Structures are given as C-alpha cells and as structure tokens.
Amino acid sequence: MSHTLTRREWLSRSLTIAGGAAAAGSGFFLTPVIASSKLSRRVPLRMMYNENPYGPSSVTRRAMRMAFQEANLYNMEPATAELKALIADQVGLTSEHVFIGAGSTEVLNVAALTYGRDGGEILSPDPTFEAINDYGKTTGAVLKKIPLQDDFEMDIPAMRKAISAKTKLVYVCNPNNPTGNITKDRRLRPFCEEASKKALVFVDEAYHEYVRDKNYRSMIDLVKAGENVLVSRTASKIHALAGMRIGFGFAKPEIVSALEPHMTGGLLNMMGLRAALASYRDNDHQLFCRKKNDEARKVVTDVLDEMGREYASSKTNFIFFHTGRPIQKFQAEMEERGVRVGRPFPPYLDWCRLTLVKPEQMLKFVTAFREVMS
C-alpha cells in the first residue's frame, strides 16, 4: 500500500540519513546519529578521549544556537576580547595576561614553536601529555624526558638536576595525563619558582576544574607575581566544548606578546567563543559534572579494588589502571564488548587510561571488564 509522507516525516527521515552519512564520512572522532534505541545499544561507549559525556549545558547550547545569527559576520575580535576579559577577571588577571587558542593544544604548540625551535631544549616528565613534545619535534627541539617515579609522582629532584643552560622550556601537566594524579603544591610550587629563573615553566592545567584536593593549587598566582610561568587551561573538559576548540594561555604580558603573534589556528570561530562565554558563567553545570564524575570514578575504583587491580590516584575525569596484559589486547577485547578504552602510553604498555562516562553507563564497562579479566 502506498503511503504519502508528511513534511514532518520527510524531514525527520532526511535528517537521520544525513546524520548517518556525515558520521560515516567523518572518521572515528564523531559518534553517529542513532535513530532507534536498538541501534544505540550497539554504539560503543567512548571511554578513550577524556570527553565530558554530558555535553554543553542548556545555557551554553542556547548561546551556540544564537551564535548562528553572527555566522555571516567577522565578529570574532570583539567576542575574543569579551572572552579574554571574562576569563581574566575570573582568575584575577588582566586581559593582557590572556591569549586564546584553538584548544589548549594550540597554546602548547605555539610555546613549542617559540622556545623549542632551532635546538631549544624542552624538559618534561614521562609519560605525560605529549602534544608539546610532538610539536617540538617538528620545530627542531631537543626533547629531554624524565621518567615518573614508581608511584607516578613527578621526579622533581631529577627534573631539577636535568635543567641545563640549553633548557628553554620546562613542561609540567598537573593533574598529569595519562596518570590523573596531582603533584602537591608544596612540591610543585618551589620547583616552578626555581626553574622559572632558568627557563619558561609551562604548567598545563587542562583538568584543573575537576580537582578538589586541599594539596592542589593552580600556578596562576605565579603568573600574577610576574614569574616566568605560562599556565594553560581548556574549555574542552569540564565545559564539554572539545569540538569547539577553545583554550587559554595565562602569562605575564611580555610572554603573551611574544607568543600570540605565532598562533597557528587563525581566527577563532563564533560558536566556540559564544559557547565559552556562556559556559564559564554557568557554575551550576560545572558542579553537576564534577558530582557525576566523582560518582562514576567510584564505580571504577570499587571494581578495581574488588579485583585487586592497581591504579593511580586520579583527580580527573579518567583513571589509569593496571590490566596485567598488553593494552592492544585489552583494547580489542573491550571493543568486542562495546567499550572503547585508551591507547598505549609507553612504557606502561599493560596499563589502561579509562575515561569516565555517566554513572548509569558504567554498568556496561563493569560487565565487559569482568568478562575480559576473568
């Protein structure tokens, strides 16, 4: 029997097909649009990129929709200035202390470009977030990596000893990625103050908003004090704007003036700027995401404790734990059960970095994990 489609039915089917086609052609970074609950059960849990599973807040989504009205305008500079002023005010700095990049990765890249080119030495713990080292390689930087201690603590005595006349940049990620643990303020602060007299100290605080530990403090006050310190943060994590590419660098104005002209991402996009402006004013969503993240972390640590698996003390939205088997094998076995987990982080090739998802989604992980580990 023939059936005439209504306009609404036609539009609904067209959007579903278009969404699926777009997802199929865009690589593995995009979760496809799913039209039915039956299909949604087959979509793997994304527990590998440290994304926020809740997405932007309703306030932020509204700001993003309104940003379409500016899509035809070159309004990025006024919006960028507004965002700089907001972020600077929130941390007690001036706009001259802030620059904005296409994600904090661009801030990392421009620091590597400026300080690492032509044989400049970049010193970092190992393992850590590798973006600055990876980009440094392309600029001719010399990379010096200091292994973490057995308890995943940064080996500060070894880092201090490794600084030489050739060292141009010292990189610290706190909390660290992939381990998720913090370096306590009483250890990190004296090191940053000392090292900044010899080289630029870059403190990556991508997961700053997740931390609620009395032993942790941001290094932004060293920026306020005029030290040779650069701090980066991002809207990609607790603000759930990873696809919008908004990141921040905080440094004294002389450093900002030296770095900002080398930004490689061109002009920022209006939707990302408006989204960040809304999200950084929306404290309720941050509190909600932190609370749910803590609940999800407990699900994982409970099962790890039950099964006797070792793990790092995470203060972030991911957890690093010992699988006892090659990570590639563990990845494949978990993927067969609908869970995608993190990539290898040498030299810890039998450890897994697991992104936390919604507490109610964790049952799927726990079930798959029990099967694999049994």
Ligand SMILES: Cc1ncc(COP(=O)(O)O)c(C=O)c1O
Given for the second form:
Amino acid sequence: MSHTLTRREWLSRSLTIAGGAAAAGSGFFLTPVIASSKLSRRVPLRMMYNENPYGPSSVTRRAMRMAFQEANLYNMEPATAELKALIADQVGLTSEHVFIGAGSTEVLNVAALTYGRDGGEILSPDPTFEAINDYGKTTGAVLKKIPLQDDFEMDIPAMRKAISAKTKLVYVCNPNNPTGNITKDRRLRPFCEEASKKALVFVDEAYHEYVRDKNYRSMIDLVKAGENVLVSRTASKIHALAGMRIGFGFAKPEIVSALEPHMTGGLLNMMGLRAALASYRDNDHQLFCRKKNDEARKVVTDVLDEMGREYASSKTNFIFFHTGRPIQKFQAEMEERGVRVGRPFPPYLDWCRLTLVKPEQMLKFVTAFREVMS
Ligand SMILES: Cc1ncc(COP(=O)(O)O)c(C=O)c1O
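Take the protein just shown as the form predicted on its own and give its structure as the form predicted in complex with this ligand.
Every component of the complex follows; first up is the chain already shown.
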C-alpha cells in the first residue's frame, strides 16, 4: 500500500534519523535540522526533565530493533536474570543483591510502600527528588523534610538529629536533584553508616555516571559491607533510556527479598531489558555523553559567570541557577522563545533547574536567556 508522509511524519522520521546519526558520531546533528527550520519555536528545546538529548547509542538501537522479534513472547525471565548478573558484576555484587524496576521510580515507590506504610517515617532533605515522598503520601507515611543549608549542602547535623525511633527510611539523593551538587564522601559515608543502624538508608544515585569529582563516591560499597543501605541507579539518564523504564535497586539479599515481591509491574518490558543489556556494555556511549554534557555545562556557566548569576555546583546533566525573577514568569518567557525549563522548586522560587542539551543546541538557550534577562 502506498503511503504519503504527512509533514509531521516526515519531520518525526527526519529527527529520528538525525538523532541516530548524531549518537553514532557521524556529525549529522539534530540541532541544525530544528534550528534552520521555522518550526524551531514550535518544537521546544526540552530542558526540563533531565533527559539525555543523544538518545541510545547505535549499538543499543540495534538491540532494540532485534527485540521486535521477541515482542510477543514472555521471555523476560532469562533476560532479567542476564541483566541482573551483568549489572551486579559491574558493581562487584551478586545477582541476589539486585532488583530491577520500571525505572528507579518503581524502586523508590516500593521502598516507600514497604517502609512508609502504617505511619512509617521517611526522612529526606528538602528540596530533593520527591518520588519517594510522593508515593509515601499514598501509603500513610509521615514525611520529615530537612531544609538544605544555604550553600545547598545537605544539613547532616540536622538530618542526624531528626532520626527517631519512628524513622524507617532515610532518603539521600547524591548528586541531589534539583540542585545537581554532590555530598562529599567524607560527609556522606559516616552519616550513612550511622543512620543505617537505625533505619534503611536509601541512596539515590540516578546521576552517578555523570559525576567527575574526586570527593564523590558511590555508597555501593556499604551494600557490599552488608549495611542497611539501598542504592538505586537508572538506565534513564546517561544511558538515555528514560522511555524504556529500567532502574535498579542494590541492597543486601534480605532487603531485596523484602522489596522485590512488591513490584507492581510483574515482569519487565522486553525492549527495555534488551536495550539495557546492550547499553550497559557500551562504555563508549557513556563517555561520549559525559564529555558532551561537560561541554554543554561550560556554555551555561560561562554565561552565568559573565552575568554574575549565582548557581549551584552541578555534577549532573542539569544546573540550578538564580534568575532573580519568579520561576513561573521565567518559564513562560523562555517557552515563548522555544525553550522549556524546569518547574518551580520551593522555596527557591526565583531559581531555575535547567537540563543540559547538546553543546550546539545551547546557543538557542543562550540567545533566549540573554533576551529574557536583558
Ligand atoms: C534523582 C532521581 N532519581 C530517580 C529518578 C527517576 O528516574 P527513572 O524512574 O526514570 O529511573 C529521577 C528522574 O528524573 C531523578 O532525578
């Protein structure tokens, strides 16, 4: 049957091809297609959800295409076991230490369900990634939030003091979202060791692969040491598989056995599993994305420095900076110029969380930003 492409279909195919070529490093990038088009205002630059603008690597895309052949099969258990073994091996744990969720959000939700139900207290810094608190609210958890210090550091003395007999879970996000900064190993590790004697410590390391800072260390080795610690990671960020919904929880086997049965999705999706199996073996793509992310960050920090604007020290694929104007107004003004930025994060209502995109796409942000701030 002949099929004439509508303009929208044509555009979407061109973008897919351009995105794929870019990820494969051919130099044929997505941005010029958008920027040179009149559509540039109608296709906003997505700088709001901390997505990876490159998408999966060509190796991963091939694995995803191969997965079409398994779409009709309940073949998930062997693929799940293979992925657990691969991931466990990469961090020096065993398969019994890993469970896989529909994104790390499911890992967060299941922890909130298990530890937060019946009035269990969840302690977290504020602001931070809210999934665990949001789900906790639905299960009757009591939420205790400890404001960040003025310098965006987690207030560890206040967190320590806030732990009580009712505290069932302590949530730490490192690097933190929305601020993008890290808590240094020498501060975080003793806190996790101490807090884990009283409650489960959940360390969310969604942005782990982006971090390049000698003061940062994963808390996975506390899991190895048998502490009451759960670390989550995700395929959504540097692996660019947010739409595939694959995330990981690492904890000692007793904790995994307590949480895993509560997973609500049952089996995982086949294409996500195949994609993650390919992506976690493809170190080159991670290195490429991290390098580009560092370049994109420099574009923003250069402009912010030039304008004398304050910003938090970003170690992630987003940056939190002071606009000095109400965020909702700033959002609308940027949207008018084809740039979609992050939502409000109280109490920092004149700050903006901005996701980094490809370095060559940053020009559109810089132009819009200069216009809005002038
Ligand atoms: C800190 C943090 N944790 C977890 C997630 C959830 O990601 P996913 O469910 O896609 O793994 C996000 C998403 O933005 C995040 O920023």
